[in-house]
Amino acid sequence: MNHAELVSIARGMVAPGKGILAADESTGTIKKRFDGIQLESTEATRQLYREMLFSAPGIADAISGVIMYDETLRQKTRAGVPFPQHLASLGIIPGIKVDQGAKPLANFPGETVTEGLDGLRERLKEYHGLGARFAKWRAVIDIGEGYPTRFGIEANAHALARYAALCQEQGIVPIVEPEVLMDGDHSIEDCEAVTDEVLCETFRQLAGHRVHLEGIVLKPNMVISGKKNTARATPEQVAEATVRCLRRWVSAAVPGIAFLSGGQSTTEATLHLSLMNREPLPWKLTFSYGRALQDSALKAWGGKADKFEAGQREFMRRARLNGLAAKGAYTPDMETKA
């Protein structure tokens, strides 16, 4: 493990004014997205959709890295260039999702634990050979009646830390993603309390596993009200609570934090990020969005050959707006101007 190389990659992933495209939807998830535009999900249509995103003119101006699914990492452009090689040629860092999903945590109703540690060392070696230089593992923490429990948080943080250590051993930067879900009717105060506990335990486990903090990127949730809560916190309250929480638990050694959008609307995710970036912080704050970058582009494309460039334009519009948000320079009126 070369620490200097890990640090260099991690810093590149959170380069100023750029963020990470999460294009790591599983085959099942991408089918649901394609159902929304009445497009059959086949390997060919999935390849074409990813190529639309990855070949968008100017993509490297706003995107620093791309998280891919196993199938996508092995696919090629229509010109025959493997996707990781194509992205690297643009100066974009190729990444790979390595977890195998959140499964019910036995004896803990309502809680899950993420699986995928078995055989991970060997998979990481293969992915490194295919061109991946960072990886992603998502832990899922839900808020409900009687949960999360202390044990549920510890189980997920432990798995995250084991994954992170294995990544660094293989020269791959781990994205550490402990997500407190915004499903449910909880208040922003409840979300902050749980996020506090999750981040505290995550960094305790990372330290215990001797993970080199300068060579990771954190991908947390924003501190936000549950979607079913009618008393929604304002964007300013979300930004303030999130930064307060991060300051408490995230070491200044971490080069950057790339937020997930987690069910927020496209414009909400952009505005919240921009508001947080309006004060000096010890780490870079940027985005690692999936739906919040792709939804409008997917609709603009609609699976139609003559709309390929329209899809690319819409993707770049959102990518650039989020790039501005990563500098604290986005305002909602830009939505109509862009």
Ligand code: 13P
The other form holds:
Amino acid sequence: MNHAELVSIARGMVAPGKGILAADESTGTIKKRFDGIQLESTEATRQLYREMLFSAPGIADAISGVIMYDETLRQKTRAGVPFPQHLASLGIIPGIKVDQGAKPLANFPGETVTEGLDGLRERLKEYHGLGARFAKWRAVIDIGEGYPTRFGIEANAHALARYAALCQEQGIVPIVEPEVLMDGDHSIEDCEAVTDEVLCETFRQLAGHRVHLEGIVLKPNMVISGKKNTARATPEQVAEATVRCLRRWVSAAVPGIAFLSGGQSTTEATLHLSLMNREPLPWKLTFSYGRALQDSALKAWGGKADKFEAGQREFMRRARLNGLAAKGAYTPDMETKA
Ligand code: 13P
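Shown: the form predicted on its own; wanted: the form predicted in complex with 1,3-dihydroxyacetonephosphate (13P):
Shown next: the complete complex, the earlier chain at its head.
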């Protein structure tokens, strides 16, 4: 393993004013997204949708890296260039989701543990050969009656750290993603308490597994009220609680933190990121959004050939606004001007 190379990839992933496009929806998840625009999910429509995003004019101005799913990593542009090579030629770092999903944790009702460690070393070798330079593994922590338990948090953090160590061994930067879900009606205080425990345990396990912190990117949730909470915290409160929590647990050795959007609206996700970036921080703070970057572009496209460019324009509008947010320079009035 070459540390310097890992560090340089990780820094590239959080380059100033840029963030990561999470386009790693599994075949099941992308079908749900396509159902929303009444588009059949086939290998061809999935290819076309990803090509629309990856070839949006100006994409490299705001996007540093793209997370793909196994199928997408092996697909090509219509001109015949494999997606990873197409992205790399634009200066965008290709990435790959390597976890195999959150599965029920036996004996712990309401909790899951993420699977995918068996055979991971061999899969990483193959993905590196196909051009991937970073990977993603998502642990999912839900908040409910009696959970998460200490055991559930430890099991997930342990798997994340084993994955991260294997990635670095293979010259791949791990995105370490412990997601505390914003489903449910919990308060922002409950979210902060759980996120505190999850981040503390995640970094304990990363240290135990001798993971080189300079060569990872953390992908956390923001500290935020549950979607069904009736007294939801304000954007300023979300920004303040999130930065406070991250400062407590995330070593300054970590080059960057790239948030998931987790079901926030597109504009909320952008505003929260910008508010956090108004103060000097020990790490780069940017986005690794899926839904918050894609939802409006998917609608603008609608699966229609004559709306291909309209979809690209909408995707770039969100990408640029989030790029500004990564520098603390976004304001909501830009939504109507842009
Ligand atoms: P969302 O931004 O839609 O939460 O997706 C990001 C992601 O990669 C979740 O694993």
